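Presented below, as structure tokens, is a lone chain in the form predicted on its own.
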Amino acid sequence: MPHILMTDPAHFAVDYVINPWMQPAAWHGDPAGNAAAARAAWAALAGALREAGARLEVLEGVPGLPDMVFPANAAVVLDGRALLARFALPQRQPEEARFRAAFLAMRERGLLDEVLELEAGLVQEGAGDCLWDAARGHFWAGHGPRSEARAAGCIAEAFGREAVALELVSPRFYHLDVCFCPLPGGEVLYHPAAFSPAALRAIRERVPAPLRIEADAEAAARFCLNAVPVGRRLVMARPPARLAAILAERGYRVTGLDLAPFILAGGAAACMTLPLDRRSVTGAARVPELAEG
């Protein structure tokens, strides 16, 4: 049963513009309404992810901090250590010393065995741009609009795994997480525009042919890359018909939900979860013998 953090949407709202997404104007044209909107779209993902066998820790939200309802900014987490992010923008740096105490909080209750930090100074914002490949056992690192470039070497050196850099070359797609997914059968859903040709032929040398999913700019931009897995279910926010096609091809049973009241903070099903639980247990065998074919 996997297990996942959420945070509380009570605190949510579109205040300000870090990414090119947002929109407070729209927010502020019916901030009840797109509250309410934003509470029934969470419980909609929650009531998801519980059916699809998930366990959820839920952190209170702050006032203030509208941001923090997208816990995958946090931290990155495997095999029980969580190495805490450090936030670009001054918008979010706040919830830095809350993440924190959360996750020592969840340390002492024996849900991690370590909360490690970056070095001083360096920038990169948790499992938004740090991503965990379990059938090729390694990360897969954005850098370039929020993370640095080196964060790449810290996760390795604290995990103990490979992570490769993935340059993100839009504004657009800011996060690693809006734009790349590794799916739970070897598959990588990303949408190439996002990426520097370095980055591309970086995807291409790991990821056989068959197993690369390229997402057009409709499902880009209906935020559907950035998916739960959980098993064979897909949990994201709504599909194009082509992409629920192709997915549902390769044997994977997709939930569609509107996280529209999301969309306008520049996030969605993904940005929303951190897995608490993942371990580097690795199905990497298979791969290889994909690529040699």
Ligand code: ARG
Second form
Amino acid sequence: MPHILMTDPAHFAVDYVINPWMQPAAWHGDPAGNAAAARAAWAALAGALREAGARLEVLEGVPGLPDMVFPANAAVVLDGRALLARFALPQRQPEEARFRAAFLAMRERGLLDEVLELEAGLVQEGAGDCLWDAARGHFWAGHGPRSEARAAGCIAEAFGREAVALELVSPRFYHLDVCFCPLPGGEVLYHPAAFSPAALRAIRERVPAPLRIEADAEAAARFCLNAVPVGRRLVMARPPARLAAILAERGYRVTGLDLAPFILAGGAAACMTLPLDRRSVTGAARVPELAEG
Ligand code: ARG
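Could you give the coordinates for the form predicted in complex with the ligand, as opposed to the form predicted on its own above?
Complete assembly follows, chain above in first position.
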């Protein structure tokens, strides 16, 4: 069962706008009430993950770095190796040193084997823009609003695994993990309007039609694509009935949570988590009929 990194929400707030979902005015209308709601939502997410069988590693937050509550952006992690992120925007750049220290400490404790750096100057916002597809054995690497296109090549080199670049074209879907979610059974849940025509072609070339699940604008706006799969359970912000039904039909059990305080910062379940112990070959997770012929 997965080992997942989260950041304690004590210093979470919505203080600036770096994506179109962020609402500092709504947060600061009732900072104490929102902070309490955020703590409750965070605890509900942690509880749901534990209940699904995950083990949690909880990092302290840092005053003045509210978005550290989204450790998906800290690094890409696979096979005991962490490739540290570099942030596009000055509001989040001070997180880099904090996350680096945290990852080095995890390496000291034996939770990771290696901590790698991106080449100088290259922007790549961690697992927010780089999702491992366990069923296919490759990464999907988002670029455009935040991460650079050439990061895909560095990721492939660092992990010895293919990274399929997907261009994101909408400021609302500024990270891949808000519009795309590879599921353990080989299905891919995605919101087509977020992608360039070439990215849509790449998705459709690799994911056969029966495994493609197109999510509508409502599901995307509710951050349901920002989901955390734990086995056949999907932990996500509360889904619209239609999406819940589609996923149930595919054999997934959905835990829907109220993550509204984090959606005020443009993030939800997947952004708030980073799996630390994912392996590229797990056997059970592979879908034999997808093996590249
Ligand atoms: N406010 C944060 C930002 O704009 C939200 C990050 C959400 N994380 C994610 N993996 N999508 O960077």
